[in-house]
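One chain follows as C-alpha cells, the form predicted on its own.
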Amino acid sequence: MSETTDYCDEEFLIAAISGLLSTDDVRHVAVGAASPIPGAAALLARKMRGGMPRVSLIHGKATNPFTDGGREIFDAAGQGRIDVFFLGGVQIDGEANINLVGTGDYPKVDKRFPGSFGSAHMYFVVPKVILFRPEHSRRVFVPKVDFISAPGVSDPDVRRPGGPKYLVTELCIMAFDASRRRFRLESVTPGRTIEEVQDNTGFEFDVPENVAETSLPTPEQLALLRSTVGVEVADTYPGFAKDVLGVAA
C-alpha cells in the first residue's frame, strides 16, 4: 500500500476528528472515560497545532487536570472553560437527541444501559458538542429515541449556550443545524457512497449538491499517532496505544 492509504479505520476516524479541532475557537478540549479514539485525536490536533488545544483526559495520569472527578468537570463547562466535548448514544435521531439508558419502551426497557450521568449537563453548556459513534447503522440512528438522555435542541426561550455541531461515525461526517432541527451530510468515507449513508440512516438528513470525501490521515498524522503522540495515549488508553498504533506504554 502506498504511505496514504496504510492505515487502519481507527487511526482514520482519529485523523477525521482530528480535524474538527483545528479551528481557533477551540481551545480546550475534554473527553470522557472510555474514549480512546476522541482522546488520541484531540492529542493530535494539539501536536499539529503545536501545542494547542488544552487536551483534558478524564482518568488519564499526566492529561487528566481534574483532581474532583466529575464535579470539577461540570463545573468547568458550566463557566464556559471547556470548547468541545464528545457524546456517543446507543442512539441517536434526526433531531440530535441521544438514548443512553436502554432500548424498548421505558421504564421496561429490553436493554439497560449506563446511563445518561452528566450528558445533558454537557449538551447544553459546551460549545462544540461532536457526536461519535463508529458503527453507523439503523440500529443506532433511528427515527426517533426510545429516551432522551439529552437533547439536540431546545425551545427559543431556553438559554442554551452548547449542543451538537458534527456527527461522526465509520460512513460519514454530518453537520448539524439546531435552527432546522437537522443533520446535513458534510463527507463521505472514501469508498463508501451517499446511498449507502442513506441506506444505513433511519432519519432523513439533508444532502448538498457536492459531497466531499472525508479526508485521509496524512503521513504525517501517521507518523504522530505512531510515536510521540501515541505515547500520549498510552498513559491513558494503554491497550488501545499498543493494539492500534503499535505504541507500548
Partner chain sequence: MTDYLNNVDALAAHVPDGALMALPPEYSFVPMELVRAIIRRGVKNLNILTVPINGLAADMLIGAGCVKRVECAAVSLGEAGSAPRFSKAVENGTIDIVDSTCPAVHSALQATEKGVPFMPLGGIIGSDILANRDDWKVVDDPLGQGNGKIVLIPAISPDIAIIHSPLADRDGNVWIGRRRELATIAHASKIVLVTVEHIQDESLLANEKTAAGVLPGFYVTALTEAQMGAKPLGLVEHYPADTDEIATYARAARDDDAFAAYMQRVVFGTQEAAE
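Form predicted together with its partner chain structure, per the form predicted on its own context:
So it's only the chain below, everything else dropped.
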C-alpha cells in the first residue's frame, strides 16, 4: 500500500463524487450495474457522514435491498424514495441530453452501444442525477447528441421532479442549471486548466470568474477507501477493490 498522500485517478474521482453526496438532501443513493467508482463514492460518503446516506447497490447481495423484482428500483424512484442516481453517456451535450444508444443515424447506427437502460425514467424522477463520464473529449461532449436516450430538460407540461445536477469527468466538475439549459464549470482537477476543459468540450458552458480546484482525496478518505470502505466495495465489486484499492474480498 502506498503513502496516503499518493492517490490514483479512480481514488480522486471517488473522493470528488463523494463530496457531492455530503449534503442533508442526500438520504438514499442507488447505484446501477458495473459502476464501481460511484458505488465506492457512495459507500465512502456514508462512512464519512456516520451512516447517511442509505446506499443501495443493485448488483450487491446484502447491499441490495430490493426484493420485489427489477421494477422496484424504478417504482421507488418514481415515488421519490431515491435521492441520487448516476448516469453516463456515449455522448452528452450542452443541454445535458444523454445518448446511451449509438452514434450515427438511428436505427442503423454507425456504432451501437447497449441501450438506454432505465435512463428515460430515472433522469426525470431522481432529484439529483450525477452524470459520470471519466473520458473528457469532444467525442463524448458533443454539440448535439445523435440520439436522446433521456433529455436534460423538459417543458413545463411534463412532470419532472428530477434531473441532472452535476457532471463529473477526469478534468472537471460542472453543475447543470435547468432553467438556463446550460452547464457551469464548478471546479477543475488540480494540474489541469480551464482552457483544457474548453478545448475538449464540444459545447459551450459558463465559466465563472473564480473557478476552484476540485478537492484532492484527504488522507482520511484514502485510508478508509483502502480499509473498511474498501471491504464494503469488495462485496459488490471484488475486481475493482482488489486492482484499484488493494483490498481483497
